[in-house]
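Presented as structure tokens, the chain that follows is alone, the form predicted on its own.
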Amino acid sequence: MADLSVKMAGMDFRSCIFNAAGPKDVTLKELETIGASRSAAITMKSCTKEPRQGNEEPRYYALDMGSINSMGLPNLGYKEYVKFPSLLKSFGKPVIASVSGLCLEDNIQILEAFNDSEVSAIELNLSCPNIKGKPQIGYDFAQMDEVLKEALRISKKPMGVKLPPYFDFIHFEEASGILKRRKPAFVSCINSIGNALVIDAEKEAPVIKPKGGFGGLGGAYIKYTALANVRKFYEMIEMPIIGVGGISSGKDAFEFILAGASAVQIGTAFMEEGPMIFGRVHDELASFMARKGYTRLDDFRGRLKQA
């Protein structure tokens, strides 16, 4: 039988398949359904200093491929989300906070209440294309440095970033010198491509409301762009990366491991298969393992070959 399992930024995972913060994890009660899920982890949405509604609706739309959105970060505020770690013991997994903070003030003061939490590990969000007005800290690489700095000082639980999409080599150097200055528990790559534009021909308008119709495109359509940063981050860095972008199989799991990522997360096909996905997932990883012949995560982890 093919072991799953992932140590990691000190947490113990029973399997590498998990949710990503976003789809389905605003309530508690959405919580406890990924808890009683095989999710390997319970990601918290993204939260932020005061509860917000989001953007105006419609503000996601299912695609063929994929998903487009522009939620702006609906979320109850950091205050609710320090309350629910304690209340999600007993799935006996790790859960994880996702910190999205309008501005650094605001995710220091996050940080801090989640240090007096009984919160596994955190992942600083530094991605979210779709909060009107505010430039995605991922790509103003000296905020980025300034922010992890601060953030890493603050925070006395293992915290990991979320990075947006690169798409160019001289942006993963940057962004590399930066994580191995800072040195984060983790990394995960990539959230949403931003600012795509997805036209409804018969109406001649945009399929989502805000921001003129443009959202983070999600889903296959961002696959490839995502095992490419997965890849790259795991030859320029030593730090775990989770791989998260258009996994809806074991063998899209598969790939990502193969290009260095520790664990994957799984988001807009959760969104639209619901929990039952990360079990199917993990099952069909270990069969498509055993056709292979390994047994463990590390007999294939970033052994990707030449063409």
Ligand code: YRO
Second form
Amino acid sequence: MADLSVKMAGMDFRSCIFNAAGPKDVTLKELETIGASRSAAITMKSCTKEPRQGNEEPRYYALDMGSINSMGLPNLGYKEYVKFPSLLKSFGKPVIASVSGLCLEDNIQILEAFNDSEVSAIELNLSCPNIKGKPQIGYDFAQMDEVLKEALRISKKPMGVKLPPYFDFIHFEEASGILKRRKPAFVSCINSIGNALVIDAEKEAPVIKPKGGFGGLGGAYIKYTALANVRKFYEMIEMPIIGVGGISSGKDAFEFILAGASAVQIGTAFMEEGPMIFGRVHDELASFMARKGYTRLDDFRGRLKQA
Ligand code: YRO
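Target state, the form predicted together with the named molecule; input state, the form predicted on its own:
After this comes the whole thing, all chains and molecules, with the earlier chain placed first.
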């Protein structure tokens, strides 16, 4: 049987497949469900300093091939997520905290609190406002450099970054330059494609309520953008890459690993299918590899051929 285990950022993962920050990972009960599933890690919802209800509903809408959301960071506040890793210990898998403070000071306070927790790693969400009137951190390279510098100085945990999608090769170069200089423990790409608009033609209205209907696009719609981001960063930087965006089958996972991903996270498809998805994608990937004669991920990771 194929060995899908991964060692990355000082952690041991029994497989390369686990949940993405966002869907069904807000409460301890939801996190226990992920713990009991075949997800190789437990990723927690992005947290802020204060608890948040998030935006008004409907704020998530499932589509034929994905989803749109404008959740608005509903979460219990970082103090709860600092406690959860020790409560999730019995599952014997890495617990990853997603940190999404609303400004640098908040991020520093949250990261300091996680230093004294049993969390395995931090994923710093750069799709976040930092200074009002400026783009999200991931789209403002001066801010990104500053936030990464400070966050990495504070955190004693393996800390990676969750990146928004990039679409311009110059932006990959700028982002790569910062990542090479600041050296996070890993890079997760991509977050949802921002500010899409899905319209219900019968109702003549958007399908979600917040922000006039604008929200992050996820799922199969964004797979090819996600693959491109994984591949570009694999070509440009030497650090583990976690692929996320549109993975719902073993073949999808295979494509991401071929592009260079060390592991993959599942967001929309977990939201839609529930916790059985982790085992299904695992078994499908193992079968796909067996058919190809591969026994471990290193046999094909990054080895995308020319067309
Ligand atoms: O709305 C969210 O909580 C959300 N949705 C996403 O697809 N990606 C995210 O990173 C977040 C949290 C961060 C933010 C978009 C609300 C600033």
